[in-house]
Amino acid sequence: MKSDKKYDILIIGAGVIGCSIARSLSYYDLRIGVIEKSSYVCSGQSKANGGIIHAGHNSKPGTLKARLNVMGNRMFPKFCSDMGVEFKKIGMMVVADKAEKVPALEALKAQGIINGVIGLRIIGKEELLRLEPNIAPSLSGALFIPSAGMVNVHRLVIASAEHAAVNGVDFIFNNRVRKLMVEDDKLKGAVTDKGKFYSKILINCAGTESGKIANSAGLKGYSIIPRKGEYYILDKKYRGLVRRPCFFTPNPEGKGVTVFPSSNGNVLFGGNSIKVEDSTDFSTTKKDFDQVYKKAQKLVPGIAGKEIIGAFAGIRSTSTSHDFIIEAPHKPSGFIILNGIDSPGLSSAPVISEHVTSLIKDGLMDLRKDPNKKHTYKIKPLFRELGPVEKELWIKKDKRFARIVCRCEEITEGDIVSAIHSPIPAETIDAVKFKTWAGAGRCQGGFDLERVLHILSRECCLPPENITKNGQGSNVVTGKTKVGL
């Protein structure tokens, strides 16, 4: 049912950075809601994110990527723990496959000081192999970036998002925005899928598409270049194979495949990049799966093709002008457009949602802090996460955490109902995996999926035909077979 809808700020894009944008912002007195196309937090550009958290080295200096990056990485600790979000700081290489690369690395060096990023230092073979025991031994040495580190994405961006909407931030899923309303040079607010919906200020964060939404307002100069990055996950028996994230010296159309651990416990590789007319292409191929494995062995030679237990791509939304693009134009007045936040933009997250802020104070609106709004609020860890007083303890209360649900990654019953009762519900199987990680193992959801689909239709009062993989037209079941054929 459609319905209009006032609010002093709407945020269009549940990512990482209209997430972390609506948790600043929700510490004021204000109506803020937030619209995302998609079904549930982190399922557009964000999604397919790797979680590396980058140091401010490989930006241009002078740049707006180089200066929020160096200052988004030093704020990251904080703003992960503020949240309960694990940030791991394991550094990073950026290695020479060959004699001649070296002084690639001492000019990506320079780069870095002048950016601000401190402990960057040149290492040879013999270190580069004790740092890293599994990288190729014919590699010539390497730039070592001991500030950058690892998060869950996902949890972080559900864990932003959980904070807003307890202090009241409205989100708003399965809704497009179609175009925006101007009046008298004025933004008025936003046509949508489910009615119009009216704010005083509106926020574009939709990332690949923040540039056709910028269009229908009138304005130009905000397209968006597309490029599909391909990734592919190793089984975890392969955890410690990197230490940490390992590059080869970039090239001009970005950092080139990386071997990197996740957050989870999992090796992945890939981070090519391929310029795409569709931003919703998010297919792999052989033959650009076989270019990133054919680099990715280069890099580590202990990577087998034959323990791939997943794959996916993503889509990264690079501006014209290879920059970050954050400003409020002067006409329509009450715009703040938010454009080509790819690489480094979860590195740069804290610093950008400060900024808007920054933004919307000088001269758009004045904020008044609410003290009624809560300033602290910690995603509820998960159950294998606990030590075994802790989960003695969760069980006692709630037998659901004594029952497995997903084997692969140790996911309980428990921890999937609290998902799904959670401030962002988790309603959908892609939700409870984002959120729980359940489906995320080698398995990639044979074991679990039936289970989880019926805690879900039981949770949410739903036939298990109503329940969905990503929202409307992906239902994983259709009905029941007839007993007897």
Second form
Amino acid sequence: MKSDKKYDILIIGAGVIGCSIARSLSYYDLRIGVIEKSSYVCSGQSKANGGIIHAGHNSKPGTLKARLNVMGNRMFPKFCSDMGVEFKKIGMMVVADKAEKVPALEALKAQGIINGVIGLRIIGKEELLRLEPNIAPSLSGALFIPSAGMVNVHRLVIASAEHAAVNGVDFIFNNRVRKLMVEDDKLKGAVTDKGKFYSKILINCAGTESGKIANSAGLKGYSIIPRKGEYYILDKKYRGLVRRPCFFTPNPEGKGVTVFPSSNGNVLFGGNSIKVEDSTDFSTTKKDFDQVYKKAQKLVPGIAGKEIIGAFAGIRSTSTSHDFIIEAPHKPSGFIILNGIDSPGLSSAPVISEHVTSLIKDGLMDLRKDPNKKHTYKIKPLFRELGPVEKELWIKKDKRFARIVCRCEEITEGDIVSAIHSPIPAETIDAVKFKTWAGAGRCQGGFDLERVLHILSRECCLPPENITKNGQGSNVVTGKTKVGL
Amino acid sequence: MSRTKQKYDIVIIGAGPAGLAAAISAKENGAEDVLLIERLDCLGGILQQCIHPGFGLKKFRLYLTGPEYAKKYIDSFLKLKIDYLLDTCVLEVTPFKKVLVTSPTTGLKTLEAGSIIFAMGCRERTRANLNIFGDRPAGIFTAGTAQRLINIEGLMVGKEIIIL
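Write the structure block of the form predicted together with the partner chain for the protein whose form predicted on its own appears above.
Full complex below, order starting with the chain above.
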């Protein structure tokens, strides 16, 4: 199916940045399209985000990262509650492994204060152990950062995208941008796998591919240094092992290995930073695991390698300057590029989307609010999040909320059916998983995969062999066992 | 399936071979009110997907498939008119032996039990659990999931297969 489509604004990439920009712009009288190469939102760099909302102490004063992170952090509670997504302000610890590292904590604190982070406090060993009883008793002290927090990044991105979709934004999935079209120093649109898309303004939020896409418009100097990070998920019986993200004092490569409680009740460890050539290499490796595990154990000795239920890797898209690049070049005009939005990109998302809106207003296009667009939208809660009275009501309306499909995470058939028929339909096994958390628990889909497959097949009116894990070529089963009988 | 009461002498969670045997034994040994709870929509548990023979050699001196072996237990169980719930998941068991269940037929329901027998089998270990590194493509299954897809659902998991 190849057809030419016309939009006022085209956004490339449906990660946290693309979706929050789409949401912010969806209030205006505009035709907006979001092009995403994967089959669902939050499938690139954002997918492997741990959900830590940083305070802003870690970036060099004066950088865009420092400024936007601190502002984004302040906006985060409302940003989340507006969309019905839980935000937990649990704080963060940066721990010194030896007494010599305590001055580094002081420097970090001073940097945080310059950046505008409030509540920073150096704590001694005793208070550290009181706040984090399972941390290694040999550690010397920590910088306590109370304004840091935790969010379910998938729910957040999905909620932003759904809000945008409810306001009429088109999401075009399974569509890769091949190159941008420029005419008379003006950006005209994008050539994609699904035809040409024309737009007055094009916003490049393509994460690890943002440099490549900018280059295709004749712009030089934008590139990405891909850095891989691996994470390991511990069984829920380790819930409470740490109460907030704990890091060692940062090294030149980044914030280093962390142990943190996820929004779903698991403790995770990981977050190493390895420069890689291939920005599509999401493999986990024994070598990196051994290093990450050793460091994590130094921080929290109670971590047991045998109790890992899942592992994943993600690629950070670091710019060559190590800072965020958000700009509208003069030539070609009509182009906004977001390059190098790695950590703290999620924490900065609420302000980045506003920043981009102002960039458009400041010389690219007049924006007019559309009174028909919804300013509030809340993501439908999961059945397990409800109180007992609401649970009874939901079951009365739809009996499928009384059937548990994913036992580990207590996700019901009703949750899965709702996800499939939501404003951004979750039509793959992974989309259902990231929307509902079915299959993300202790058995990692061992029990529920077949049921989710069955529900997807029924609801999408497709044979099971056409259902994929995450888009083309990732079919779960090949066909029926008995054919031609 | 019979209507469930509010209170049972014995509640058994899981209608696999262990749960069925426990229910039969409890009833035969004088327990009045016994309830068997199963989250699948049929009795027999994992046996239903084990279609290879080799079951029942000791017990019945027969060379049976999983479903055949399960049927022997299911028949004795049904003969005893023991209450059971299918398509029902236990959400919580309290220290005071209250059992919170959910199913499309019962909705959320709390039952009281004199004694509770846990016969839920086990979960298979995940690939991360076994420290298998690499990518995470579609088409990697635990033995049990593959067995269920092929033997119960009639769906083929692949044409070229590696078993680790």
